[in-house]
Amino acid sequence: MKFYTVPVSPNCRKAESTIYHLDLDVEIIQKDIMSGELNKEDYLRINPNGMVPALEDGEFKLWESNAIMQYLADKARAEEFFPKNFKQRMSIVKWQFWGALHFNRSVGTICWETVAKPAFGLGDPDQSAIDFALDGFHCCAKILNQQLNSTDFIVGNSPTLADFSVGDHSALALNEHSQIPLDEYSNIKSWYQRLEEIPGWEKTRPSF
């Protein structure tokens, strides 16, 4: 299998930390923005969007992460971390919709104009963005601590595809220049930590 990806996003960053955690054979490509290398035919070829990330398991191509980590925890044979059991799997996706759909889209608003927007000096951050946006986390927010009350992952005690497609803005999350208040939230702070604590997810750390 190939896998396409590239460095700081957080979609590349949980499906690439699937592969990781579940020890697939794998090869990473990783992608440049910059020199327009989404937008050339052969990469169109697969995925049209020209957006990554994107897998390849021999003549099947696949894209969109969530699909992409269903795919590979499937293949592995991964029963913790993606059940066969219909309702527990559903419980799963339910989550990786909510998160894709709601949760992160305001995390990643604030996560990109506080952190990694200056890191790349594409100018200073834009308030009214981040304060739009922190009106939706704090709707979202209460929902995710609240599940976080009694369990140490969003299904359970252990982590499953539901917490890599949640938590996949963890690390600019806690950076020390992000405006989200994970104060308000001790759920979801522990929750991060204990993320950026498993080995397969630490080795996709940013580097800022």
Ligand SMILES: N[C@@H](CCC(=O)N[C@@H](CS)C(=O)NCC(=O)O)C(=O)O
Second form
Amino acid sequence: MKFYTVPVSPNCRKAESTIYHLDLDVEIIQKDIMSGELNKEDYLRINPNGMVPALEDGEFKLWESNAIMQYLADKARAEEFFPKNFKQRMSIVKWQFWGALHFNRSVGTICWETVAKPAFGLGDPDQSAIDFALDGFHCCAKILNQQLNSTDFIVGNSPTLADFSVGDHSALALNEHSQIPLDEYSNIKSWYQRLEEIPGWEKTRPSF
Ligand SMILES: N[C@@H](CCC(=O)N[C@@H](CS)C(=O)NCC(=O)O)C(=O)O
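Mind pulling up the form predicted in complex with the named molecule next to the form predicted on its own we just looked at?
Time for the whole complex; same chain goes first.
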């Protein structure tokens, strides 16, 4: 299999970490967003969106990070990480959708404005965008913080795809410049820190 990725991207991080966590034999291919290579014909044949991550397994091509993660977990027969039991599996899928559609929209905006944009030299944080995202963050954070009240990870006491998907911004959110109010949500903060200690996750930590 071949996996196309870029550094720092949370969408790439969660899928690439799944490869390392499950010890899968996959060729990692680093792409460069700024060079325009994602919009060249040969890459658009792999992902017509011109985005990373993407996966090739022979003739089969897959994009969308959460779909890639599910594919990889089933390939690895990772029963604990992505169980076959239908209700357990759907409990994980539910959190993957929630992460993509709700929680990480807010977290992503705040991390982009406060950590990534300045680190890439792309200008100062836009405080109005941050404030708007903070409202969304508080709504979602209450739910996640409550979920993490009695377990170390989102679905039980060991990591699953739910944690890798919902936690994809962990390093940026824990960054000293991030304006994410993690001190108000201690369960989320310690869960993010717990994620950062998982070897396969740690391996893809951004350099800032
Ligand atoms: N929903 C997609 C989002 C992928 C995405 O936004 N990828 C970004 C990097 S984080 C990208 O490739 N951006 C390149 C561009 O927009 O030109 C997924 O989960 O895979």
